[in-house]
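Just one chain is shown here, as C-alpha cells, and it is the form predicted alone.
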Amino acid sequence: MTDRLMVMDDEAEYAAFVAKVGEGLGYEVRTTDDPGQFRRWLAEWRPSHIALDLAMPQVDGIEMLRYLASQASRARILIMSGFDARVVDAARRLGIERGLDIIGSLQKPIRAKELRAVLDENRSGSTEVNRESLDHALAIGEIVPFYQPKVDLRSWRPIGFEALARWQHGQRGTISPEEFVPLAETSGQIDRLTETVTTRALVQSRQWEEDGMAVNLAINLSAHNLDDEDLADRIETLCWATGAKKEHITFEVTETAAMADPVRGLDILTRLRIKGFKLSIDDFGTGYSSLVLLRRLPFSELKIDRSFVCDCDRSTEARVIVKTMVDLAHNLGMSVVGEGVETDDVAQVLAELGCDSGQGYAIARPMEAQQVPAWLARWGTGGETHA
C-alpha cells in the first residue's frame, strides 16, 4: 500500500518542498491550498498523511484541524508554520486533544532533512498497526526499551538513562511509540505492553549494575496504568525476580495521566514511593493543575516540557517560565530535568538557570542497549559533543 500524503498550503514553493521531499521517500502527493478541495480529497482519496500549514488566507489550520476532529480522521497529521514555537505547539497540543495523529511539528523556513526523518519515521509501509499485529510483536518480542540518557548540566556526567518502548518490526523496522502506544491504550493492551518493558528494563538495570554501571533507569507509566490499584506490588514483584535495584527506578508519570482519577493516582503512586521507587512527574507546565499536583502527590523529580525547553536560550519568555520552574522544584526538594535539549546553546542556558540535568538529541537518541557502553566510553573520553 503506497503512502498518501496530502499538501494544504497557500505559498506554492512550500507545496512543491514538500511534495518532492516526500515523493522521495515514495509517497503519492496531492498539494492545494483550496478548503473544498481538501474535504473532497480527504474522502475520495483518503490520504494517509496530511502535511497542514496554519496560516492560509482561505482558511486557517486550526479550523481545518477542527474539520479532521469532525470526520474521525485517522491521517497523520505534520503541523507547518512561520509563527513562533509557542504558537506552533499550541497548534501541536489542540490536534491532540482532539483526538488526531499529530506526527510532528516543524517551523518554517523547514530544512529538508528535518522533514524528510519526520516522513520517513512515519511511513506506513505496507503493514498495518493494529491491535492484532501488536499482540503478535508482544507474544514474539518486538517490542522493547530504547534508552535515552541523561547527564548532569555541570559536570556533564551521565547520571541515567530513559527507557522508552519501542517496536522492532521484522519488515517496517522501529515503529515510533506515538504509532502503538494510544492503540494499546484503546485496545486494553496497555498493562501487557507496560509489564513487557518494565520486565525487559528492569533485567537490563540489574545487568548493568553486574557490568559496574549503576545508573538509574527512569521507565513510563501510562495513565490507564493507573487503574490497576494492584500496580505498585505487581512492579515490586518484577524487581524481585530480576533482581533490579528499587533505589535506581523512577517512573515518569504525566500530569494528564495523574489527574485522570486523583484519589486512585495518589493511591498508586505513593504506594510506589513508599517501597522505595522515584517518582518523576513528567511534561510538566502542559497541564491544568500543575501546582495541585506537586501538592497532592509526592513527586521527587520534575521534568520541564520540551515546549519550553527548546527556546529558553532565544526567548525571554521561555527562560522565566524556566527559571519559576527550577527554583519551585528546588524549594520543594526535587531534583529537575530540561527534556528535548536539542543545542548547546539550551543545554547551556539550562546550567545557568540551576537546571540539575538534561536529556535530548544534543546529548544522545535513544539507543539499543547493547550500544550503551560504546556510548558511555565515547562520552567519557570527549568522543560525543558537550556543550
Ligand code: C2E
Second form
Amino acid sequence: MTDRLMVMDDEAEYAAFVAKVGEGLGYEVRTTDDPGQFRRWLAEWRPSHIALDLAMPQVDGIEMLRYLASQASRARILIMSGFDARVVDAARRLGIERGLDIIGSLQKPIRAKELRAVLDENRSGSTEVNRESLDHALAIGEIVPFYQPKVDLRSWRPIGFEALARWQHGQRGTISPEEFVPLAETSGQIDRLTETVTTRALVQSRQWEEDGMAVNLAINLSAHNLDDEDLADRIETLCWATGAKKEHITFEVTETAAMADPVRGLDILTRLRIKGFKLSIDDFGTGYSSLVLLRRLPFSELKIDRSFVCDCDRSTEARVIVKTMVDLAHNLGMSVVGEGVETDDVAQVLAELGCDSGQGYAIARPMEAQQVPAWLARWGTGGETHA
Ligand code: C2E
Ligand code: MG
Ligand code: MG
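Having seen the form predicted alone, could you now give me the structure of the form predicted together with the ligand?
Everything in the complex follows now, all chains and molecules, and the chain you saw is the first one.
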C-alpha cells in the first residue's frame, strides 16, 4: 500500500501544487475543499497523510484539527496557511496537544523545495516492525484478515474459514502475524489488533451472508485478550453493530492462553459460549494441561496441531496420537479439525482416523476476502475436485 495524501485547501492552485509534489514523491493524492468529503475520505480512504489549509471559507482548519482528534486519527498532518508564523505555530501546538501527529507547518507562499522535504522525510518508508509502525498500520487499515478454508474430510464441502491477520505493508509487502502478533502482545496493542481483525471479519461475515454464502468464520484470540473481563460484551456489541450472526462465529484459543489465568479464562470463555459463539481449542497437543482443560472449558471444536498432522501418513506414532485425540474429542462431544494438511495423503489418513475436517495448503492457502467467492465457486460443493 502506498502512502495516501489528502489535501484540503480551498485555493485550487495550491491544492494542485501540493498534489503534484506529493505525486512526484510517490504518494497517492486526493484533494478537496469540502468538509463532508474530507470526513468521508478520512473514514473510507484512510489517508496516511493530510495537508490542511488553516483558513478556508466553509470551515476553519482548527475545527478540522478538532475533528481529526475526535476520530483519534493517526494520519501525519501538515499544516499550511497564509497567516503569520505565530498563528501557524499556535495551530501546530494545539494539534500536538490534542494528540495529533503534526509533521510540520508551512507558511504560504509555500516553496516546492520545503514542501518536498517535509513530505519526503515523513513517508512511512520505515520497514521496521515496531510499536509505532504497528500503531500506524492499525490506524490506516494495513492490518487485514486473510481467510483460509476448512473442509469436511468426507464430503470435501467447505465448512468455514479462519481469519488470519496479515500486515499489508507499503514497502515490505505482506508481513506474517508471527512477526507482529507477539509484538502486539508485549506492547499493549493486542486488544486493538483483535478488535480490528474481529470487526473486519464480522463485517465480512455479514456481507457473505447477504451474498448468499453463509460461511462460518473462526477468529483467533490471544492469551492477553483474556485479561479483559469485558471481552465477551465488547465482541457481542461488535456483532450487533456489524449485523453478523453469533452462531456463525468461532473463537480459537490455544491451551496455553486458556490456562494463563484459569479462573478468568473460564469466566470469559464461558460467557462467549453462553452468548452463542463457538469455541475452538487451537494447536491442541502443544500445551501442558490438555485434559484438565477439556473438562473445564466449554469448547465445541478441537484443532489438532499441525506437528501431529503433517506426518501422520508416514509415522505410526503420529497416527496413534491423532486417533487418540479424535476419539477424545468425539467422546466429549466436540468436532475435530486437523490443521496443516499439506498433502492429499494426509487428508486421506485423517479422514480414515475419523477426523471431521481439515485445513491446510493442500486445500488452500489463506487468501484475501475478495478471492473467497471465486474459490468457493471453483471448489464447488466438494466431490468434483477431490473424490
Ligand atoms: P494458527 O491460529 O494455528 O493458524 C494456523 C497457521 O498455520 C496459519 O499461519 C496458517 O497460515 C498456517 N497454515 C495453514 N495451513 C498450513 C499448512 O498446510 N502448512 C503449514 N506449514 N502451515 C499452514 P499464520 O497465518 O502465519 O498464523 C500464525 C499464527 O498467528 C496463528 O496460528 C495464530 O496463532 C496467530 N494469529 C494469526 N492471526 C491472528 C489474529 O488475528 N489474532 C491473534 N491473536 N493471533 C493471530
Ligand atoms: Mg487459529
Ligand atoms: Mg493452529
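Fair warning: this is a prediction, and the values are worked out from it, not measured in the lab. We call the rigid core the largest set of C-alpha positions that still match within 1.5 Å between the two forms. Positions refer to the first chain, counted from 1.
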Would residue 368 count as moving between the two forms, using a Cα shift of 2 angstroms or more after superposing the core as the test? no
